[in-house]
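Read the single chain below, which is given as C-alpha cells and is the form predicted alone.
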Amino acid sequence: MKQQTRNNKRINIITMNIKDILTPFTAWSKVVQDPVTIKDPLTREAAPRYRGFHKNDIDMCIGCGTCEDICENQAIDMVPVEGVETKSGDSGLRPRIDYGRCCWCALCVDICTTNSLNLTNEYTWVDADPEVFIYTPGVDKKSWDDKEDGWQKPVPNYHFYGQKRVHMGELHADERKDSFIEFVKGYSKEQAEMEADRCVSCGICTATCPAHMGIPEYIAAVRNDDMEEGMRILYETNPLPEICGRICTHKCEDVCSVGVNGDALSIRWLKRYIADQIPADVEKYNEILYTKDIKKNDKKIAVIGSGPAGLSAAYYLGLLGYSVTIFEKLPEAGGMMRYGIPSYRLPYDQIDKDVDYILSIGVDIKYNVNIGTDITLQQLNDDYDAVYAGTGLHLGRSTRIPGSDHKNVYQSVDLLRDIVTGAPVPVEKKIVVIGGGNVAMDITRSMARLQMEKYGEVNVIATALEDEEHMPADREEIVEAREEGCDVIPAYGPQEVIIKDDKVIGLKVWKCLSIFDETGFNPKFDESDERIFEGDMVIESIGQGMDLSYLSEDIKAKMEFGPRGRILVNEDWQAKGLPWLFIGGDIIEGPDVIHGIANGHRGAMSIDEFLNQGR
C-alpha cells in the first residue's frame, strides 16, 4: 500500500513537471490574434488614496532620479524634456513611466525628495496602442493631471530619510573667541554614519561640484565603515581632502536633493570625517592609494605656486610619472590656504598632512623662490618640458575712497599673512572692516581674537555693500562672527575714512540701495542715511588681485589678456600665445579652493596630452 502511494506521488510529480514545461508554449496559439480592447469598460470612482496613474510637477522636480533608483521593476527612466534646461541643482531630466512594468507600489512617490511626484486615483486608461503606456507625467498631458485624490506621502514630512542633519559639535563662542585653535570638532563614527544614512545617492551634488567628486560613493563608504575605499574615491578627483573637508565652499550642499524639504546633507563634514580617520602616515597613504611604485618618465614639469591648483596639478602629474618641481615664494606650502585662512578654520598641521603625501609620491618643492627675480619664467621654459602657474590672488584691492591711503588703513590679505608668519600685527581698540566675503569675515574674526588677547574685549564692525541675504560670505561665517562679539552691519557703502589730527577715527558710510545696474557695478546710495562707524584702524577686504610680476614684458607681449588684466587661456588651460605655459586656479576663475583643485587636475591632464601628442 505504501509502495503504491509513493508510485502515485511520483506519477503526479512527473505529470506536473511536464505540464509546467508545456504550458508556456500554449501562448503561441494567440500570437496571430489581434488584442481585444474594451473601449467602454465599467468603471467606478476609486478610493481617495487609491494608487492609480502618475502625475509630476516638472517645475518642482529637479531630476534627481531617486524614483528611478528605487523602482525594482525598472519601470522608470530619467529622460531629457524639451524646455527643461540642465542647470545647477537640476539634471534637466524627468521620470518617464512604463506601465508595462509598473506595479503601483508607490515607492517612487514615497522617496521623492521634492514631493513633485504623486499617484492619482485614476485607474482607467483605454488605448489600443501599447506604446502610449510609456509616458512622461507632467509633460504628456493627461485628464488626471488636475486630480487631487490619489496616493501622496501620508503626511507632508513623511520621508524615508532623516530631515535634520546631524549636528557638528564645536566650541562655544566664549571658549573660542580668544584662541586660534580649531573650533569645529568633527563627526564621531556614530554621527558620521547617521548623517551618511540620509543620503539618497542621487548624484545632483556630483554634477554641481567643480571637481565632480564621487560624493554618493564616498558617503556610501562612510555608511559601510570602509575608510580606505572612501580615501580612494576622494583622491580620484581631490588630493587635498583634509583641507577641502574644512574650507570647501560646498556648493554641492546648496543643491542637495534632501535639502529641498529638509536640511541638506553635511557633505563637507563627511569628506573631512574620512580624511581624519587615516593617520598622518605617508606610508599608509601610499599603501591605501597604490602609489608606492609609480613608473617614471623622462619629462620634467615646473609648477609655480603651492596653492590648491598648483598642488593638485603636481599630484596628478606625479601619478602620471612626471618629475614635478613646485616653486613657492613663501617659506611653507599652501598658498592662500595657509597664508590667508585663519588656523581656527584650517589648522596648519592638516595642510601639512595633505602636502606630505603629495611630496611622498616624488613631487619636490623649492621654497623662498621668487619667479621673476630668483629665476625667470623663460628659464623655466628652457629647463622644463612644460610650466603650470597657479599663483593665486595675494594682493588686496583698495576702495580708493578719501583717506584710504592713510597708514592706519590696511589690506586684509596682508594682515592675515602677518598673523601666520608671526610678524607684528597692529591691533587697535576699535576696528572697522570693509567687505562682506569670507576673507572679510576671516579678518574680522581674527582681529576680534587679537583684541580679546590684548584688551579683553571685542570691538570690531564689519560692513558690506550687500544686504545680508546677498552677502557673499558663507552664512555660518556671519553667524559665528556675531557669536564671537563682532558687529556685522550689511547694506552700507564706504564713502570716506575720517581722519582727525592725522589719526583714523572712523568710517563714513551711506545706506546702499543697489549695487548693479544695466552698466554693471554701479552702487546707488541714500545720502540722507549716513552713519559713522568709529574705529582707530580700517581694514579693506573688498577683493583680491593678481601678482603677475613674474611675467616679463617680452612674455606678456606673446600672451592675451581680458578684462581686469586676467590671463586668457584656451579650453586646455594653455595661455593663449604660449603653448608651453598652462595656467589655472584663482587667477583664472577667482578665489575658491575646490575650483582651484579642479583646475589643477584638468591642467595636469592637458599637460600630459600636450607632451604626448602624436605618440
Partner chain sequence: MKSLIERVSTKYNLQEVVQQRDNLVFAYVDKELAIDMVTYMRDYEGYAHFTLMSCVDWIEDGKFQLLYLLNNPETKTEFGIKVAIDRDNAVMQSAHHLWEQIWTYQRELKEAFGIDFPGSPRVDEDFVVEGWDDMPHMRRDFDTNKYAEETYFMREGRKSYDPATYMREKLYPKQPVTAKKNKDEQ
The other form holds:
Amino acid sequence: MKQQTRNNKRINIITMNIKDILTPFTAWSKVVQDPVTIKDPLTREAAPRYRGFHKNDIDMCIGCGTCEDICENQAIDMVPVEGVETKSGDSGLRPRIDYGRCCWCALCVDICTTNSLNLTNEYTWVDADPEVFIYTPGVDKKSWDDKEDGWQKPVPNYHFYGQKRVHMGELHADERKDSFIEFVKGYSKEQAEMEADRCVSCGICTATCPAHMGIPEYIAAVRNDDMEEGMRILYETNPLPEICGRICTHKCEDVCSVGVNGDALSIRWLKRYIADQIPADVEKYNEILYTKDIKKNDKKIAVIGSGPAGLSAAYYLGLLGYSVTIFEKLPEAGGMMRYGIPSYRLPYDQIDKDVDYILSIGVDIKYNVNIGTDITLQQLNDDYDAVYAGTGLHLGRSTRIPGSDHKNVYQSVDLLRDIVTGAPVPVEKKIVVIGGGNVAMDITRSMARLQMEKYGEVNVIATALEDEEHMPADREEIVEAREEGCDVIPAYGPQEVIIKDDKVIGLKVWKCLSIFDETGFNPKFDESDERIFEGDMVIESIGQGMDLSYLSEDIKAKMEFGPRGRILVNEDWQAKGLPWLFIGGDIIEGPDVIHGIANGHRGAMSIDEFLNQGR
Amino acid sequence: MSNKFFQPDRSKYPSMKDDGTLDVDLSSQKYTKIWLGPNHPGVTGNMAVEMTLGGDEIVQAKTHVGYLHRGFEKLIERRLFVQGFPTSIRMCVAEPDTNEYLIARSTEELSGLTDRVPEMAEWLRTLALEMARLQGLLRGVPGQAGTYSLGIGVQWGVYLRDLILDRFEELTGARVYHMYIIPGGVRGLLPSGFKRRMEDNLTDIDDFIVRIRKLIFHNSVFKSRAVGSAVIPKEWIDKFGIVGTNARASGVKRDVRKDNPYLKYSELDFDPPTATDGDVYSRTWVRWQELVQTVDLIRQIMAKMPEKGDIRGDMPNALHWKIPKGETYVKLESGRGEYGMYYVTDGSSKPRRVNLRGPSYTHAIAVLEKMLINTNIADVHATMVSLQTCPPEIER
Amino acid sequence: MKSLIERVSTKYNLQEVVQQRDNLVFAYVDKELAIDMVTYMRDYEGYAHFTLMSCVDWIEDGKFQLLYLLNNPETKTEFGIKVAIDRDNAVMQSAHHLWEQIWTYQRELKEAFGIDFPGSPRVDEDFVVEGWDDMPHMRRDFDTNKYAEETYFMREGRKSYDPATYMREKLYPKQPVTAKKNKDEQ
Ligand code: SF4
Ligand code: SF4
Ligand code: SF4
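Please show me the structure of the same protein in the form predicted in complex with its partner chain, now that we have looked at it in the form predicted alone.
Zooming out: every chain and molecule, the one shown earlier first.
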C-alpha cells in the first residue's frame, strides 16, 4: 500500500488572493462589543425544569420504595426516619440518596407514586467532606427545600404505570335485578394481565390486608401467567380465595400506592382471577398445592363453626397434620358467607369449591350439631386436644324504637338466612331497611330482587344514620343498589315504626346532625326535618351480636369477659382462663371474612405452639 | 504541511507491509515514537495515537482507545428497558441525544409499540436531534480552524453553542446529558416562550455563521493548510465504510435522514450538501453548509410542529416491561454520520445485547491510521478533527 | 426485498429469515457458507457498504451468534447475516480482506468475546481493555457486579430496608406470611 494522502492529489494552485489575507480581520469588529459572558456565574439560576438536588415532601411520601426500584444506579436506600411512624399505608421508610451514585436522571421523580419526590433546580453544593453527599431529602434540611422550581413529573399523560383500572364487566342493572345469579363477570386473561401490569410491587398493601397476603407476589404470578404459582401464594395465607376474590372488603386497595394518583389496583379481582383459572377439582388442587400426602400426627382438634375463621383454622391445622373435626350448626358449611351473603355476590358453587378442597386434605365436618345441646363444650375438651371456636355473630340487633317489636319488623340476618335455606320469606310491596352497612345493602338488594320476582318492580328504601360520605357500606354496594332501583337515603335516624290498624305503614325518621360526641355514640337529630318512609315491612340491619349460649355457666365462670360481653383473649387468641380454648372470627375481630381467615390462621399456629410446648 | 513545492525524497522512508506492520528499527535513532494523547488538548476526546516518526513525518500510526471504557453496552444489558437511556448518553458526548433516540426506537419497535408514540413526541424528538446537531457543528466547524491555531472562531462557536445549551436546559432539564427522549415519547413539552428565545438565538447564530465563513473559508492560513490535506478518495467510501459528512465531502451523498427517513424528516425540506475534493477544506465546507441547513431545519420544525399534544404514549409498566425475543438495527444521521444500534431482546425485562455502531469506529481507526501515514506531525490534529473522531462511541 | 430473499434463501440455505422492517432482514446461514455469502452479497447484490459486525452470547444454547450487517446504498436496505458458532470452540473465518474496517471488529470480538479469527491483522492486540486478564468481558457469564465489588470499594454505611418486610417486622411480627420473592422474578 502506498501513501495516498496528499501526494497524489495536488492542489490546482489554489485560488488564493489578497482577500484571503484581509477578510479575517473583519473579526476585529467584535472587539468593541460588550462581552457575552455571564458576569456572576455563581448565582446563575438554572432553568425551571433543571434537574438539580432532590427534595421530598415526607408527609406525602408513603415510603413505597418505588423510587428505589427504578433507580438504575442504586443511589437510593429506603431508611427509617425519626418521627415518621410505620402504619397502614405508610412503611415509615423514606428514600435516602447517595450522590456518589446519582446521575440526576429523575426517573425516581417520574415514577414516584405520590409525587412527593422532586428535583429542585439548585445545583451548587460544595463541601470538603465527601461523606455529606448522602442525605434523606425532606428530613435532612437543605437550603433548597423550599424551592419551587425544578424537575417535576412531566405533563400531560406521562406515566410509568397505568393509571386507570381495567374495567370489570358486569351485568347491567336491568339484567341482574330480577335474579340472584352472579353479576360481576371476572377478568379475562388479557384484562387480568393488563391490570396486574399496573402494580409497582411495593408491598404496602400487604400490611393492611388483615391476612397479610402476598399481594405483589400473586399479582406477579398473574403477569407471568403462572396460575399454579399464584394459587400456592394465595393458599399460604388464605384458604378461601374464590370467596375472598368476590366479597372481600379489600382494605388493601384503600392504601395501594398506585391509588394515590390513579385508580388503586383491583387486588380483589386479580385474586378471583387466579382462583377462577383452576377448575373445581380437588385432585388438581391437591397436586398444585402439594397436599396429596400430608403426614398425620396423633393430635385431634375440634373446631366450632365453619365460617371463615373455623375453615381457616381447620385448613392450617390440617396442613400441619392434625386431625380436625368441624362442628357446624347449620346444614351446610360457610357460616355467614353462605347464610349472610346473597348469591348474586357469592354463588354457592364457589363456596363449595373452596370448602371441598379444605375437606379434601383430611378435615372432617359434622353438620347440624349444636354445641351446648347436642354435645357440650366440656365434652369436646375431653375428646380433643384443643378447641377452636369461631362462632360468629348471628343475632340481629334491634333499634328498640317504638313499634320495633311488631311482627312485621324483621332482622336482616334472619331473612338472609331464610333466603338461603329456602324458608318462606315475606315480601311486601314497600319495604324500609334501617342500616347503612354492607349487610343492610345485601338485604336491600336481595329484597329488591324478590320484589322484582313477585311484583315486577322495586320499592325499597334503605336509610342510614351516617351521611353519604360516612356510610359504612362499600361505595360500590351503594352505587349498585341505586342502579338496581333501591332508594338509599343517608343521614336520617329512625324514631318510630308507624303502625296503623296493627299494620306497619312506615318509618318515621329525623334528620341526623351528628352521631358521636365526647361520650361516644349519641346521635343528635333535627326534629324539624321529619320524614315518613312508607313501607309495609321494616327490616333492621344495624349490626349483629354474638350468641354464646354454648358456653355453660361453669365454663363461663373460668373465662374473662370485657365490656359488652366480649371474650377476652391473649395475644395468641387463647381465651383467658381456658388455655385449651382458642377464639377467632367475628367475635374477636372484624366483622368480616378476611379478619376471620387471618385470625383463624394465627389461631392454628397458636394451637400448634400450645400443643408442642415442652417438646 | 501541505507544502506544494518541497517534497522529500520518499525512497528513504520505510513502507508499510500489507498486514499493517512496519519494519523500523527504533535503535537506529532515525525514528522516534511519540504518543499523542490520551491527555492532550489537540486530540479529540481521550484517545491516543501512537506515532512512529521519521523526522516530522509519520511512518506509522496506531489508534489507542479504552480510556473512557466503562462497559456501557454491558451495563445496559443489566438494566430495565426504561433504565437504559440515562446510561446510553455517555456513549457520545458530542450528541448524546442520538443514543437516547436509538434506545427508545429499538425498544418501541421490538415491542411493537411504535404506533403509540404521539405525533408531538416525534416532532420534539426531531427538534432535540437537530439541536444536538447544531450545537455539535457550532463546536466542530470553527474547531477545525482551531486546529490551525485560528482561535477566534472557536470562541464564537463555544458562545453560540452555549446558547443552544441554554435552550436544551429549559427544554430537557440539563445542558449536556439531556435524558430527554424516553421509550414511549419525550419528557416534556416546549416551555412557554421557547420558540421566541430559540429564534433570537438562531438570529444571533445566523449573523455569526456568516462571520465564521469569512474568518475560515476566506483565510489564507486555513486554505493553505486545509486544501488538499487528508484526502478521502471516493473509492474509500465503501471500502472503509465511511459515512456522513466525511463521505459527502468526497462526493458520495449518503444521509440516513434522506435514505431511510425517520421521525419527521420526510416532512422537512432540505438537501444534504456535498463536495468533491474530499479534503479537510471540503469536509469543513460541507459542515459549514450543514450548519446553515440545521438552523433552517430547526426553524422548519418549530413552524410545523403542533402546539399541543401528548408527550408519551401508554407503555407497559416501567418496572415490568418485557419484550419478546427479537432483534433490530436502528439508525439515524448524527453530525458525524450514520449512527446505529443493534438491539437484541430475549423475552426478559432487559436487553440481551446492545451494540452501538458509531461512525468513529471506522473513521478513527482504519481510516485514521491509514491517512496519517506520511502526514506531517503538525497536521495530525487537523486530520483527526476533520474526521470527527470520537472515542466513546468506539469503546462504549 | 422479497425476491432477493427468495434468491439468496435457496442459494445459501438461509434459516430463520425474519424481515424486521421493509428495509431490514435477518437470517441465519451455515458457518461454512457465511463468508462466501457475505462476499456474494457485496459483489453481486449491491451490499457494498459494511455497517456492523457484532456478536450475541446465547450462553444457554452454548452459541455465539455473529452478525454481519450489510447495507445496499442503492436500494437503501440492510441485510443481517447471522452465524451461530460454538461457544466452546469460538473460531471464525476472517473477513478482513473484504472491507478495511473488518479487522477492527474482529480484534474487538476477540477481546470482548474471545472469538478467534485466524489471519486477521492485529487480532491479538489489546483493543479497549488493555492489560485485561479476566474472562472476555462481554460474555454473559462475566459478572459486572461481582467484578465491581471485588475491584472497587463500596461506600460504607449504606443499608436499605424493603418496605413490606420492614412493615411486617414493625406491625405484625407474628402473623404467618408469604415468603418474600425476589423482585426480579416479579
Ligand atoms: S435521579 Fe436517577 S440516579 Fe438519581 S436517585 Fe433518582 S433515579 Fe437514581
Ligand atoms: S416513590 Fe415517592 S412515595 Fe414512594 S418512597 Fe419514593 S418518594 Fe416516597
Ligand atoms: S397492589 Fe398496590 S400497594 Fe400492593 S404492591 Fe401493588 S402497587 Fe403496591
